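One chain follows as structure tokens, the form predicted alone.
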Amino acid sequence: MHPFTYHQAESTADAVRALASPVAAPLGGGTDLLVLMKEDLVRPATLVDLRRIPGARDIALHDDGSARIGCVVRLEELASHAGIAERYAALAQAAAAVGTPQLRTMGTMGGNLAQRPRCWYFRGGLPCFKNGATDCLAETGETHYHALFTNGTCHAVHPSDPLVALTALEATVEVTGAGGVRTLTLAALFEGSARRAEGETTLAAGEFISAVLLPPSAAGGVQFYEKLMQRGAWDFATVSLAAHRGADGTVRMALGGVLLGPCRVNPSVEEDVTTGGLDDDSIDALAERAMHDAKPLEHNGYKVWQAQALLRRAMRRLDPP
């Protein structure tokens, strides 16, 4: 591993100053960053530990139903937090679905969103688009775990489980840097993720995800997260789905394992599910419509069927009595 120095930030201002260096990187749990360093895919000269920043480890639940989740809240804390489970069941279930107990104990909210793809071409250091080449090797290679939708050259998928739930719950992220604090939608955070060779997020140099923000509309209602995997445990999703019928009856659904970023289901499908009263034929038609724009590669067409199965199950669970 390339040598590096360690800086423990004592405040937000301290972290911003330290991350102003172009060779510095933020550190939360390190479950992905240290692996990337060992694989020589990143070579930061300084790691800036965010864990002692006041509020960074806090879960704040507000009376209006909104919440603020600090950037270094551990995934296990989310999965086991009674208030999160009561208000935002899909997020608690998604956090519980991540990796192993050891990984959940170390992995953090911000790091989970900012992690890099698990594509074997990228991780293997092969000359793919994310490693400085011009093409995506998955287009003509081994594609069992790759994307059904793409917004650019890269065909990898984002590996985060919580990202799927947060998309269905209309979460935003608080981003902090030398220019101050700004709030981004998840779509804006990952805009152009498959067209950006150096990373997947729109974070500027020196910025870090300081918190995840949940709106009042995310609380309660009917919500859940379901994940399909090659193995029964300790695996990334082949396809996953989060769904939420809010207190006002509005439905939002999101898919995982199909795109290099958040993948909300077609809003016209959500509107029809919101209306309710769906019979089996209507549910089948909506599931097909949701996947109409999918472009499977040679080996991942099975994901279309998996996604449709999850969508059909979700629609039946969301249909009001």
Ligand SMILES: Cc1cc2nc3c(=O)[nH]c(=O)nc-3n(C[C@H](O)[C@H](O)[C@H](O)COP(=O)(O)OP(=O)(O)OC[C@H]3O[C@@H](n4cnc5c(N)ncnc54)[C@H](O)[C@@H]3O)c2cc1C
Given for the second form:
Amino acid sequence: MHPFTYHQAESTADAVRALASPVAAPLGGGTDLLVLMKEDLVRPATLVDLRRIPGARDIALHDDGSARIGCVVRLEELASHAGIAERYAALAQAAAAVGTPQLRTMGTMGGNLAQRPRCWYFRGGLPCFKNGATDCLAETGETHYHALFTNGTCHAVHPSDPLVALTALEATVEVTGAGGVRTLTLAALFEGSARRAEGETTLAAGEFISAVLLPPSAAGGVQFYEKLMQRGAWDFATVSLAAHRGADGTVRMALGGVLLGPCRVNPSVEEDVTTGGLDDDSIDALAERAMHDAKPLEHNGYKVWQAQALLRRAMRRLDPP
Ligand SMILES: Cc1cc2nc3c(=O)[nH]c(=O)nc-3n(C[C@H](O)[C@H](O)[C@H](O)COP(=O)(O)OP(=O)(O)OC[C@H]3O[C@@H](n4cnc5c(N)ncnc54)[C@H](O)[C@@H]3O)c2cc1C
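Same protein, different condition: the form predicted alone was shown, now please give the form predicted in complex with this ligand.
Complete assembly follows, chain above in first position.
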């Protein structure tokens, strides 16, 4: 492993100062970053540990239904927090679906969103786009776990379960850096994720995700997260889905395992599910319409069927006969 120094940030200002160095990287639980460093895929010279920043581990539930989740809240805390489970069941279920108890105990909210893709070409250190080459090796390679939709050269998918729930709940992220604090939609955070080799987010040098923000509309209603895996546990999603019918009846759905970032279902499909009164034929037609623009690679056509199956199941749960 390349040598590095460790800095424990004592405050937000201290973290911002330490992250101003171009060779510094934020550290959450280290469950992804340290593995990447051991495999020599990234070489930060300083790790800035965010876990001691006062308030960064807080979950604040507000009276209007909104919430603020600090960047180093552990995934296990999200999964087992009674208030999160009651208000944002899809998020609690997605956090509980992450890997193993050890990973959930160490892994943090911010680190889970900023983790790098699990593509075997990238992780294997092969000359792929994310490792600095020109092309994506998945275009003509082994594509069983790759994307159905792409926004650039890379065909990897984003590995996070919580990201899918947060997308359906229309969460935003609070980002902190030397320029102050700003709020980004998830779409803006991951804009161009497949066109950028060095990372997936639009965070500027020195910025970090300081919190995840849930709007009042995310609370309650009918909401859930479902994850399909090759084996029953300890695995990433082949395809997953989060769905939410809000208190005002509005439906939002998002898919995981199909894009290198947040993937909201086609808004025209969400609108029809919001209207309701769906019979089996219209549910089949909507599931097909939702996946109309999918571009399967050689070995991942099965993901289209998985996504349609999850969509059909979700529509029946959201709009019971
Ligand atoms: C065997 C295995 C199975 C897994 N299964 C799943 C799964 O089923 N579902 C799933 O969602 N994940 C899964 N994971 C991934 C795991 O959840 C992530 O490793 C973890 O969530 C990352 O969180 P962390 O706090 O440890 O991040 P770290 O390893 O500390 O950081 C990860 C990356 O994010 C950056 N970073 C950290 N914090 C911030 C911040 N606040 N702002 C900006 N950047 C930041 C770091 O610099 C680094 O680049 C699995 C991992 C393994 C090893």
